[in-house]
Each structure stands twice: as structure tokens, then as C-alpha cells.
Amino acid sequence: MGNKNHPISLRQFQAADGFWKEKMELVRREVIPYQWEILNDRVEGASPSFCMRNFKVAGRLMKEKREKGDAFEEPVYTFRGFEALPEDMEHLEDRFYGFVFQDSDFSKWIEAVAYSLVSHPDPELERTADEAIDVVCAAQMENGYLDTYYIINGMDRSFSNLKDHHELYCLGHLIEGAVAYYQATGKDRLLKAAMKFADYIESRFGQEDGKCKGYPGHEIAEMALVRLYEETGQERYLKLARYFIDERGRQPYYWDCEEEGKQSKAAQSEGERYQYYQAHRPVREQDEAVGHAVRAVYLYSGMADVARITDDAQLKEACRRLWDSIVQEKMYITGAIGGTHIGESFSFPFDLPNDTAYAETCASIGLMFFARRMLEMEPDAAYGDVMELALYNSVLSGMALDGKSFFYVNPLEVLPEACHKDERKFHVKPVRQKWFGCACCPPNLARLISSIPTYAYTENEDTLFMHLHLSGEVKKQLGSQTASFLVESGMPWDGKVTITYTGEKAAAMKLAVRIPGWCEHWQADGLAKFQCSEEKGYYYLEGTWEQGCQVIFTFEMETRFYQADDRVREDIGKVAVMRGPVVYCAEEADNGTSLHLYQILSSSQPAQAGEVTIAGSHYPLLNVSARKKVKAEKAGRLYTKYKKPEYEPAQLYMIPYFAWANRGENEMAVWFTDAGMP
């Protein structure tokens, strides 16, 4: 069945103190409490949710139909969305409120709750999550369909438009979210109503005679189906995430046959079309990253999963071309994906603007999902390498460092004056908000967060994979007997990277540890005693593993300058600054405004110039040599005949990309004007 390689549990590793320890912690206290306020739509000020309040209406319903004991009248009501609501809360109708996947919300949630309660235990929390999947279930049809949509609005129309609405989407929502709980908690109500609801769609999707033909229009449900099949050893789920993914982009095209009212006689497609949703042609023939990035990155993820399953050579291939395409040709320097406001999506290639960028914070979430399944599927340090530029970088972004405010769009240049008033930089906010009408990104964080251990380390049968270097105690079961290691890390402001074996009784297994692709320089102490070698990036130790003995791995972390493909027009003649995984900026707030006129000397190297404090934390603070532009006497007109400019020295103050815009609306830059020399 394939390469064996799997996340490891989340009980398998117990955080120490340091940055993701800190991170994770936000999101238990902070994170997960302000946004189930959210979801009861409790949080003045913020856009409402309606999620929660959509599932109660939708099990008032189901209890009446319960209760009448005959058949359900469906209600009849027109398709709202947030069109005008009234200004008191209380005495909304009994009707959906929200967009079509609201539901997806409580889903995301729910599973970022289910990975903060393996580490770290909480009754209170763990009773609101129960009370909350109490409502949810309710509100599911005796059938085992389950969409608040769809079930207040009206049954006749549901899996009408694939295309657009999200019933697969919420599915595979539901499925993730509910799979997390169980394996935190053991309680399976939910995960009952998820596989009740998966048995629905299985008898209404797939080649059999009489049965749909269609597939998802917002994909998820390819990679939560395989999670379902993993968690429950059933075949159907994993059949049915491959018949989603081999039917997908055939022609005649299915929505086409869906619009036309024949799906029994398919109508005749004319070209390749629907590149928006990955459905242009079949998933295997596929070798651009193209239209919705968020779908995109999603509906790869499915197809790596089902390669890696059934030993798909064909799907992997697909896989690695779409890889290739986004990392190659598609991603900005901060791992942010999805060039374009118009639909969310990837332009074409090397087309990366900058202040118009859209970048999802969903989209980096899941080129992270991807990545870790090209990294199950095979062990490489360049997926591993994407891995931790989109999570240091434009994941973290998305959330503001007290974890009560979000980013859906992720920029690298910022005039706050312009997303007042020009049109086409109204998507670009200068500060992170509360919530959003349309909340994908902010319970995915949360999800992210909570489990970001799964993501960090694999393993097989007989190796332990270290993709990220997070702190903290990694258990291996082999057998019956359990290695562990203590890994104590610097990362990601110190490349010292410390393991020690742990366990009570000595173990012979291998310990393969990445090497970060922006580390030119490393070293590694203490191998006497392995076999080592090195593959495709990463460092294998094999040997026996005895209690107390230490290995040591030295990243330098140097400060350099990057700069973009010739093909990047945006960024032509430009350069921007990393320090070990991490992407910097300059904000107003540390060096004024008209950032613009600063050029950056890339023959100097930038030098720490100790810390910065931003919202009670503190990070390294660079100092680039830069020079600044004198601007020119007001001539009374716009155009003058050119002349040779005038600049003097200047410094230029740089801070994470990451903790931008948590001291209000100023002006942000990563990219800057190579002066060369001075």
C-alpha cells in the first residue's frame, strides 16, 4: 500500500518551552475562546457568524419533523446571504444567515479544540465542546445529511449547484473535525454523525448506475475522506475520495450537464474551462497550479494522499508537476501562494505583485497541507523547506501576536492611504480584523497551531523524521518498547539544535533530521556511535540509541539577501532580507514614512541592533544599510527634466514579516531597491 510514512500522534510529543510551545499556548487561552464567542456571534464589533445560530434553527427543524413523527414539509425560503440584517440580533428570522459553508466554521474549530485537549487536558473547555457538538447532531436528518444550508432552506435544492455550493466542502470539514475529537477524547458522537453524513454521499456520488456523476466545486473532502478511511480501515470512504479525484475535469464536463439538466446524456464540452476550480481536465494530465488557490492546494493534498495509499505512480507524477509549478513559478519569498484578488487565485507564472498580492492565510495553511503530504510521500527537504517559509512567514501573519485580530490577505508592500481610498487595493487591510463575514482563515490558524507537532515530525517503521525543529520531548514506538528525545531548539532565532536521548532502554532505529535549505553552513557533534548519511536533504543517523547520549546540530543562521527570477517583474532590481527561515520587513513605525525612498546596500551586511518589543514580545531587530532619496523642491509641476538624484546615508530598521501591523496602520515593505554599492 505504499510508503508508510505518517504524522506522528500528538501524544507522541509534549511541548517545551520556546516559540511554538508560546504559540500553541495563545491559541488554548487566547485563541479557542474568543472565537466560540465568535461563533455565538458574542463579540461586539465583529462581523457575525450565525454558525452556531444556524445549527440551532436547523435542529429546531429536525425536532419538529421528529416530534410530527411524518414526513418533513420542506420549508421554503429565499437564498440570503448577509444582505440586510437586522440591527437586533435577537429577533432575526428563523432562517440561514451566512455564506453557503458557514457550518465549516464549527468544524474547524472543533478540531482545533480536539488538538488542544491532547495537550492539555481542559473539563470546561472539553464540556462547551460537547454542548456544541450536542447542537450540531441535532440538527442532522435521519438520512445522515447534515448542512444547516440546505436543511433550513430547503431539501429540494440541495447538490444542485456543486460548482458553487458547499455541501462537499462542509463534509470534509465535519470529517477532519470530527475525526480530531474522537482520537482526542474517545467520544465518537460526533464522529458518527461525520461518517453518517460521508454513507450519505457515498450512496448518492459515484460510477454505479443512478448515481451522481459530480464532485466537489471546493475540494477538502478528497483529503478528509482518506483521514476518515485511515481512522476507520472502511474501503468505501478511501473508493470515494478516488472517485473524486479520478472524475474530476472529465468531458463532457459534469456542471455542464448539471446546468443543462442531463446528467443522464452528457452534453458535448467545447475546450478546456473551469480552471477555477481544477477541473479544466483531469487531475493526472494537470501540470499548472491554477485558478482558486485555497481549492488548489486543497484538492493536491487529496491526490497525494490517495498516490501515497494506492501507489498511484501516475497521480504522484501529477503531484510533483503541480508542486514544481507553485514553488517554482507561483510562490512569494514569504511562502504566501495566490497572486490575484479576482477569485483568490494564482495568475499566470512569475506574475507576484506585491502590494496587490492577495495570499490567503488559508492558501499558506494548505501549501503546508500539501507539503506535508509530499513529504509522507516521500522524504525530501525541499517539501520541508516550503513547510517552514509559509509557517514562519505568511501563516503567522495571518494572526495578530495576541491572537484577537486576522489577516485574510497577506501583502509584502502596504500604503494604508491606498486601501482607503484605491479600489483596487480594497481586499489589502492595514491592520488585522476581528473577524470576517467569510471566516476561513482564522479557526484554520487554529487548527494549524494546535497540531503543529504532526507537522514537525514523521515517521515509518523504523525511522523518525525531523522536518521542523520544535522543542520539546518526540516519542517513537517501536514495538513494544518507546524511544524518546528531549530536542531543545533556538529556532527559528538560533540555529543550535540539541537532541538527547530519553528513553529507559536503548533503542536501534534511525533519526533523520532536515537540513534547512537556507543554512549553507552546519555542523553536526556527537556521531561517533551511528552510521550516517545523508539523502535528498535530510541527516539519517542509524545505530543503537542508549539513554543520555547527544547529538548536536549547529545551523548558521546567517543574514542574507535574496532576490526574485529576472521573471519577476515586480521585483526586478530589487532585494529582500531573510534570516534563517524568517522573512523581514520594514514598517513606518520604526523608521517613518515614504519607505519607498529607501534603497537598501547590499554590499553591507545587515547586523542585529538587539530587540524590538511588539506587543509584549520580543524579537531580533535588524539594521540594514540603506540610503534614502532627498526629495526634490516642489516645482509646481508633476514632470520635470530628469536629474541625477540626490540620496543620504540611512538605516533602515527591519522586523519579522510575521509581526507587522500590530502597532497600527503604517506603511510595510519587504522588497527594496538594490543601491549595490555606496
Ligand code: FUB
The other form holds:
Amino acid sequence: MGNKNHPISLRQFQAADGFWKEKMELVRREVIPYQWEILNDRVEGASPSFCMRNFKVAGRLMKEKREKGDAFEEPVYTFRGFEALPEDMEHLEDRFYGFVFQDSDFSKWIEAVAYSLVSHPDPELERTADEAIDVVCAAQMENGYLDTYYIINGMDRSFSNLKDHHELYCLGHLIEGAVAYYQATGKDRLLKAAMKFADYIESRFGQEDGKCKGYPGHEIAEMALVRLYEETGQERYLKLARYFIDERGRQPYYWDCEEEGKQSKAAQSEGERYQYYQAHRPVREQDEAVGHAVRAVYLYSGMADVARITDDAQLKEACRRLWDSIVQEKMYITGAIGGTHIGESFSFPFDLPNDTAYAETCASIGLMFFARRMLEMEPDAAYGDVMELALYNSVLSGMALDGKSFFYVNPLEVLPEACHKDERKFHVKPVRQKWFGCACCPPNLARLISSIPTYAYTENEDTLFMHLHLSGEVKKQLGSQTASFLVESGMPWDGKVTITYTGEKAAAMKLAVRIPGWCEHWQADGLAKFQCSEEKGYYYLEGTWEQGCQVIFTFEMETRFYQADDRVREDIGKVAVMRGPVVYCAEEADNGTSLHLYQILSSSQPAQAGEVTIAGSHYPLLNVSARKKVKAEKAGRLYTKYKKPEYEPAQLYMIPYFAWANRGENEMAVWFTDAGMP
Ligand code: FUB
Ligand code: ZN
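Moving from the form predicted alone to the form predicted in complex with this ligand:
Shown next: the complete complex, the earlier chain at its head.
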């Protein structure tokens, strides 16, 4: 067993002014309180959540059950799926509303609250969270079961549709939220509830005779159970996680026994069946990332956790293969994944359409989960590069700059008219929305951003790994001694990273700094005292750190053009622009309409043309040499005889991709035809 490299605790990091402190503050000030209002259906004009309402209804049922004892009549399962809210909220019936996994919105919210409380204690928020926890715990059944969908609709059908009905997904999120809240506050009410639910599941599922041989339809329980194991030291949780991972995809398929599984059996051939759920083959034999993208990366994250803890070489190899399949064949330049809205899924290799991309925010967040776990398994900057790419682009684009609206889908090209009129693009929204009926992404963003330092740093006994370069003070415990470093970073706009040792006592340790893959030229100053080496993209500084000792990394941050592999049909002959980890895009707001008429002149280097103010903040505005097709005179016909096109010189102004769609509905594109020379 080995648990060598783990994320730092949030207590070890104090953010300093800079990009990430601003984002974490935004989540604390805007997103968390807003989401609490949403969870309680108090935001006018936003899709109702029903989340806390469902817990309250389930709680009332549990109370009635306690009071009536044997006389209590269990509700009989009534499948209703999602129901739109009647106009009059007062007259809702006492039943379950929303999606089957609505409970998880609370769990993600409480997880974000927990992280925020560590960085910024707030008694009032903590009181609200404690009250919410009371409501949730009141809904728990005596045996530990806690999923309001079945508690309200009838327990006679619980565990009857593991494939689609998310009970184990809700368990996973509950565990994540509960562990985070316990770690933040020391309060164990929710943790005990989550353990009780996990224990109940453990009593029902597993290899042992008489136990159900099922596994989650939507993964997350795997990684959550590992987290619960790491928090409590209780081996049974690790065993259950491992069971879920290894049982998945074994034949005969468990889901063939489930009613709805039989339907998909008829529709799909052997080998394809259950690909959507990554359950078509045992996970150790899988080599292509397939199916629902969020499910996939959540599974792979759990696999990486188990592989690391149990030092399982075969499982590690499977993780590496699946990682390669994603980043070599199925990832957008923005770090987004999920090429098709059909099944919110990965498409076939190199099928990465820009305007119909699904690219769900949760999927990029899940990719970050997977990346961090790969880093815990084996520090290799290739994982850090992807984690950083997803973070600064497809994750951040999921949230408006003011934290008040969200994208579920993160396309790389948008024509608003198409979003409104073309059914193939109805999933693509030209502006962020206040909330969604299926609101998985916004609370996922909140929990990720408020815990970003745990992605920036991992540590083992004598080494602190810096994967992301955030401004702030980071501490590391070395026996009874505390080492600390102040990091001043200009990322993502400027590649200078100054690291000053601020510990009172000198410390002998290694600091390993990720050299970003996008950086071709870099230098480090102040190294004289250290033994330095470079391995797998990390620069190791080993020696005795004394107060005031300073190392400065300068990562040259040039604006660069990128091209895609020739097999990506949609991007052939096109270029995209990046500067450091940030992908740039052009918007109608800066360039006018008809972005498709622009072609980039990749022979000239893009320049920074000052700044653009969006939602009150300033962002770099790039000026890219281009040419624009002169519109042909109207011929009155759709097709005319070929005439050499005429172009006029033009400038294409580009802004960071994550900041797009913050100025109303407008065209946007990341990839442009490369005209090469003027
Ligand atoms: O099924 C739960 C969540 O809803 C998934 O992770 C998202 O893709 C959305 O379908
Ligand atoms: Zn989502």
C-alpha cells in the first residue's frame, strides 16, 4: 500500500491578491449565496431546483414514519421523472420534483461552502450550512438510506435501476460534501450520515454471497469512497470502491438483469452495450475513452485513486491508456471533452466539431479531477499541463465573469442564429443562463474553484509539488517544523513566478515546480544554494531553504498559433491562438458580424492591442493580422461561376476564451482559416 503524493489541505494555503484570489472570492461572495437561494427556489426567472424542498418532503415522511411506526404506509413508487414547476409554488404537492439526482446539488453546494469556510471563516454561512445539514439528515432512513427520489416515491423500487437512477451517484456526492465539511469545521453530523449511507450500501453490494453485484450507472462513488477511506481509515470503503471498479463491465452484465437494461440490450450489439456507462468491458481492459464524458472521467479518477493506494500496476496502466485516449484523440484545444451532445458523450477519435461541441463544464472539471489523481500517482507535467489548460479555458468559461450565470455547454464556435433555429445546435447557448433544470455544472464549478489550491499543490514526505502557479503563501509540515513559501505569480498573464522562503526556521526539503508545456524558453534565478534537476517536466530544487531565500522563474509567454492534428477534420487548415495557458477567441463585439469571412495571417506574430474591459475587469486584447473576404456583389443566385475571391486587410481582435459571451449574445470563434502570408 502506498499513498505517496497527496493534495495539500486548504489550510496550508493562503491566497494573495491575484487572479485566483479574485475567482475564489467571487465564488464566496456571489456564487455560494446565489446557489443557496437557487437550492431553495427563491430566484425569480431561474429554473427551479426543488433540491431542499425534496429533502424537506422526505424529512416529513421520515417523521411520520417514526411517529406511526407499523401504521406508516410506504409511498408506492411512482416514476415521474422531471416535472415542470406549476406557476403557483404554494400549491405544489408533497412529492419529489426535479431530476433523480437533485440531492447532489446540495452536496456540491455544501462542499463549496466547506472549502470557502476554510479560506474565509463566516459564522453566518456556517449557521446556514448547519441548518441545511439538519434538513438533509432528517430525511435519512433508519437503515442509512438517503436518496429523496426513492424515499418520496417509494422504496419498493430502490436499487431497481442502478444504471440510470443515480442513487450511488448521490451517495458519492454526499460523501464528498460531508468529508469536506468535516475537514473544514470538525462537525461530523453530515459525515456520520454519509458513513451510515455508505455502510448501508456496503451491506448490500459486493463480491460476497447474497450481495447485489451491481455498480453505479453514473460514477463518482468510487473516488468518493476512496476519500472516505482516506479520511476515516476504514478499509471497507476502499474495498467497496475497488469492488465497484472491478465489477464494472464484467459479463454477464449486471444491467442485463435490470428491466431497462434489457431494452438497451436489444438496441445495441455486444461490445457496444453499456459503452455510454463505460461498462462495456472490465475497466482494466479498456483503452478508449467512450460514452458519457462526465461519467468517464469520474470513473477514471476513481480508478487512479485505487491504483495509487493499492499500488496496482495493471490499473495504473489502464489509467494511462485512457488518459492518452482523451488527450491524444478526444480533447478540444480548450481542454474541453465530449464531442457530441448525443449522450453527452465522447465521439470517435478526432471527431471534434467546434459548433456542435458538447464540451460540458462538468466534463472539464472531471478531467481536472483525473489529472490531479494522475499527478498523485506519478508526477509528470503532462498531466499538469492538461489540468491547467482545462482550468483556464473550458472550466472558467462555464461561469460568467460576475459569477451570476453559467454555461453547461462550451462550444468553440457560435452563431447565435443557429443556436435559436438549428435543432442540431439547440444544446449550444449563445449566452450563459441563470440556472438549469439539470444543474450539475454550476455547483461543480463552485466546489472546484473554491478548492483550487488543492489542485495547485500536492506533497509527499519531503517534496512539495507546485503544479499551478498561484499567488499566495503555501505551507508544508516537515515533522514538527513548518516550511512556508510566498509565491508571487503573474499567471495567467505573465510568466514571472517569484518564490520566497518565509519559514521562520530553515528547512531541508525539495520544491518541485512544473515547467509549463506551453513554455519553450524559461529561466530560473537564485538557484546557487540548491541541487537542481529536471524530471518529467518538474524542476526540483533540493537543499536547505532559509528565510528570505528567493528563486525566480521566468516562463516566456509568447503568443502562439496552434494547429490541430490532420485527422481533426473541422480544424484542417485552421489556426488557434494561445498565450501561456489561455486560449483566445474572436467575438463579434470586437470584430463585427460574419467572423467566418476572416482568415488569419499566421506569418505575423499577434500583438497585444491594449486591454478590453469586460464586466468591469480588464483583459488582454490581442491584435491578429488577418484578411477579410470582400463580400461578392449579390448575384441573386446561391451559386455562381468561380471568381478569385478578393480580400481586404483586416485585424482580428481576440480576447481570452473564458471571457466570451459576457457582452450579450454574439458570434464567437476559436479556430480561423490560416491564410499564411499576406
Ligand atoms: O447525470 C448527472 C449529471 O447530469 C451528469 O454528470 C451531467 O452530464 C448531466 O447529465
Ligand atoms: Zn454538468
